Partner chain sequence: MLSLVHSMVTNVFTRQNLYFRAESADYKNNIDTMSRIDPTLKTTFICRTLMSAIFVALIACTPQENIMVAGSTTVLPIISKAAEQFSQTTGISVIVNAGGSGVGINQLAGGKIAIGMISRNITEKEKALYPDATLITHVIGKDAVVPVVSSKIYNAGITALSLKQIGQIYLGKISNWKQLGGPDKDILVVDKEASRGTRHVFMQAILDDKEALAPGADLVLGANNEEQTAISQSDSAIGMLSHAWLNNDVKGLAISLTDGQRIEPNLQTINNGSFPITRNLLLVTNGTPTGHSKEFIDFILSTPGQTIVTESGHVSLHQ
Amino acid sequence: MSVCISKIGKAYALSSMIVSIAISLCIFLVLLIYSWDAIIEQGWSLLTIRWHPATGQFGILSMLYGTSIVTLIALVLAVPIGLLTALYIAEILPDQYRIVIKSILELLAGIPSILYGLIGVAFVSTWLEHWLLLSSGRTILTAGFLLAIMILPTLITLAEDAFHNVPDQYRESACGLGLYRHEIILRCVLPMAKPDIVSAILLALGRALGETMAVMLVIGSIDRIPQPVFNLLMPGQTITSKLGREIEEAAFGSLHFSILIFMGFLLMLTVLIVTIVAHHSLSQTERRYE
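For the form predicted on its own, what structure does this chain take on its own?
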């Protein structure tokens, strides 16, 4: 009976893997096919700034810039806070409180992005507008700040798992050598958990790249690169916010539609690469612990 159940389980896992790969491959091919016109007709002219479909100008550079800078802001703000919080939960907080905190964090990670977007519109953008004396609080900085809040639960949960998965024998050996707690953390736990931490950051990056509704509501949605380039208090645009606003306006099969699909294809390709790198890092860690 147990052998039969084991075979059914293996068959189910194998079929699930095949279906997942097939669906991902189909999405990849569909995006590539529908963006082919944009690649052939526009080519390198896509890497310009001006976006004006009525005159045939489809520069996506401002969207690429917006996606990169908003994601960078989110990571700069979230990574230090997330890692320190995860370290505190895993190494200092008593076990009876760890389960409670982990449950709350996992609950926060499941909150729909539209709710974060509404909070951003109602509070974050208003707060930044008054604090920085801006004409509008819907800026690149606001989007990056809100995105950092959104990815924090995911980052903390994954990083805490990374610290918690370090075998206790390493801590005991370090303690036996006379190291203090902070020395055990710095010289033992952090080096051992480094690959998992990198994977956690990359997976959080993948979520940040794909976020749409919350960013769309607070970024201002203006197709331009700020002057100077690092002026984060100006409105901007990301790939996801652009797709969310314009995909319904573009006629199916038109060049405008094809270029929007091409931006989606670039986004999927980026997230796919990040995910593969993250899982490769995780697999290396598992082999080292075996």
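Switch over from the form predicted on its own to the form predicted in complex with its partner chain, please.
Shown next is a single chain and nothing more.
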């Protein structure tokens, strides 16, 4: 009997794994198949700026720019704050507060992104508008700022885990060697936690790349690269905001639809590459503790 149940369990686990893999593969293949039209018919002309489906012009350059710059802003804002917060919680805060603070931060990660978007529209964009005397607060910077807030909880919890997982005996040994606290953190804890921190940042990056709702509401959704290129106080467009706004109105199977799917495919490829790089960097720099 127990052998039988054991076999059923094994089959159940195996089939679950096969289903998960099949789903990911299917998504990948479907995206590839639907974006095939776009690649064949448009080719390199996709890498232009003008987007006007009515006349058959599909330049996705401004969306690519938007996605990369918004993600960059989010990381630049979130990584330093996130890492320092994590460091404080793991190294300085007494243990009894750690769980409390961490759970509060993890709650933030569970807030639906549409709420962040509404907060962005109602407050963040109007504040930016008043402080910086802009004609509209819906800018690339607003989107980046909002994204930074959204990825912070992910970043903090994962980085905190990374610090916390460094065994105490290393800190004790370092202390025994007469190192100051900041030296212990900089020379001992930080290098040991590095691979996990890198993967925390990459996971946050993945979330930032794929975020749709909040970005869509505050970015202004205009297919344009600002002039000059690093003027972050102009509205823009990301791949996700474009998809969010247009995928429903593009007729299923049309070239327009295919190009939108192609952009989604590009996004998925990016996330895939990021994940692979993350795994690679983790396996290469071997864990220095067990």
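Numbering follows the first chain given and starts at 1. Rigid core here is just the name for the largest C-alpha set that superposes within 1.5 Å across the two forms. Computed from a predicted model, the values in this text were never measured in an experiment.
Core-superposed comparison between the two forms: CA of S16 displaced by 2 Å or more.
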